[in-house]
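Only one chain is included here, represented as structure tokens and corresponding to the form predicted on its own.
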Amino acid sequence: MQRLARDWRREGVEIGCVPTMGCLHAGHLSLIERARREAGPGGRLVVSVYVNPTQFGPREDFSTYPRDLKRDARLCREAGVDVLFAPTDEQMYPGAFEEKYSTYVIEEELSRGMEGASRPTHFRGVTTIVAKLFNIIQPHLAVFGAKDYQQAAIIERMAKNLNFPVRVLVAPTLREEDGLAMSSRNKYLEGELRGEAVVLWRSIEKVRAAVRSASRPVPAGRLKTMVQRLVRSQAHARLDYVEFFEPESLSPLAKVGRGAHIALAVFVGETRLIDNARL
């Protein structure tokens, strides 16, 4: 992948890489559309499918979480991706299996709060994951998805801080009719937890039309117990938090006006889901 890589370069082709942990679903293939429109019509479009194991926590759904490789390249064709990249564990974190890796790439300040907070290794897994990504595919542009929100943000900072010469572009978040947010873990959704699953959106609903009637800017406390209050309606759904903070530096609001953002993670059964939105 670096040889090819360095050939398109020398070539003075654009490269775009969408990187993605697999099963991919229509959001997904919104991201490359974009990507290949961004690198234009004698580029190149690079996908990846890895699912890392750094970012999962010791309890989390690495072992279960879907892969269908299969269908994964079926749908990279079709979409007319030039390279699907899907490396091995060995390849990504050389002497892991042996206790011989130990470098990883770590944001300070974006990753604190809310899925940082929630899930304390997480983030250090991504950054890491995707430096490897920008170092091996060595993309003149990458494409992330909105719904992971502080995802994108701590991805753009660490490509900003490292000097990275990737542009990093954040595409809109895909949802279903009902409004759900597209996701591979949607899968795990079966019978009446597909139907308690649209409390996210439902929640992101409720808290913008209360911000939007108010007069003046909102209490925060008073939107996350209303949002607390919903998902306790569902039978099967748990709040993990509900967080309204300012969309550039991500820092939480104490009171929640117009242009606000919004992001929330709630277990769903034992699926758990995140979304965003601005306000």
The other form holds:
Amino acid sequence: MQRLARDWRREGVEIGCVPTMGCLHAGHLSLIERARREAGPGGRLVVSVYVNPTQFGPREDFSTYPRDLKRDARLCREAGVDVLFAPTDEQMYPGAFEEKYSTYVIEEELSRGMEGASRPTHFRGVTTIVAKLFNIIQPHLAVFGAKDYQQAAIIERMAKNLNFPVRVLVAPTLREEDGLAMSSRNKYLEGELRGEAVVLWRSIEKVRAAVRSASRPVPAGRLKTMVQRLVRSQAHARLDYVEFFEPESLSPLAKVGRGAHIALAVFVGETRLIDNARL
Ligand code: AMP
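Alongside the form predicted on its own that was just displayed, please also present the structure of the form predicted together with adenosine monophosphate.
Let us now look at the entire complex, which starts with that chain.
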């Protein structure tokens, strides 16, 4: 991949990339479309599919995470992707088990709260794998989804702080008709759980309506209680966190007005779902 990227760069070809964990859905395809537009007609598109073990906690779903490389390859081919980069664990972390893998990239500010608080080693895994992918694919631009809002902010910060010559772009969240954010993990939602999963989007809409109809900023505590109640009304749903924050710095807000950002994580059955939106 590095050799290919070097040759492309020598020819002046623009390289766009979309890092994913596979099990591709329409959300991923929209990022691929964006990357194609940004790379231009002579550009090349690389999609990586890699379920990165270092971003999963010990009690998380690494081993059961849905994988379907054959289908991913077909979808990439249909989308006109030039290279599907799907490395093995041994290729990405050579000698990991003999403890020869010991280098990580750590972002220390934006990754503290929310997903970082609930999943302590998660972002270290994300920044490390994305830094590795940037070094391997050597893209001019990379597209990430606003679905993982905190992740996108951290990657933008990392690219800036570590001088990666990569334009980091963030594309909007694609949703199912009822509002559920598309996610590979939605595959886990069987029977009534699929219906209950809409509670994340309904929470966002309810908070948004409350903030928009209020004449002044609303105390975050009041909105959190609203979300807690709504989530609790679903038989199999459990709120992990809901946070209100300033969209650039990710700093928590005590009072929430228009332009603030909401993010939440909810367990629906065993499945942990996240969502976020500008209010
Ligand atoms: P994943 O395969 O879940 O790690 O996601 C790979 C990339 O696709 C990340 O940048 C995600 O933010 C993005 N993505 C995932 N779901 C969606 C969605 N529903 N809409 C837009 N982008 C998404």
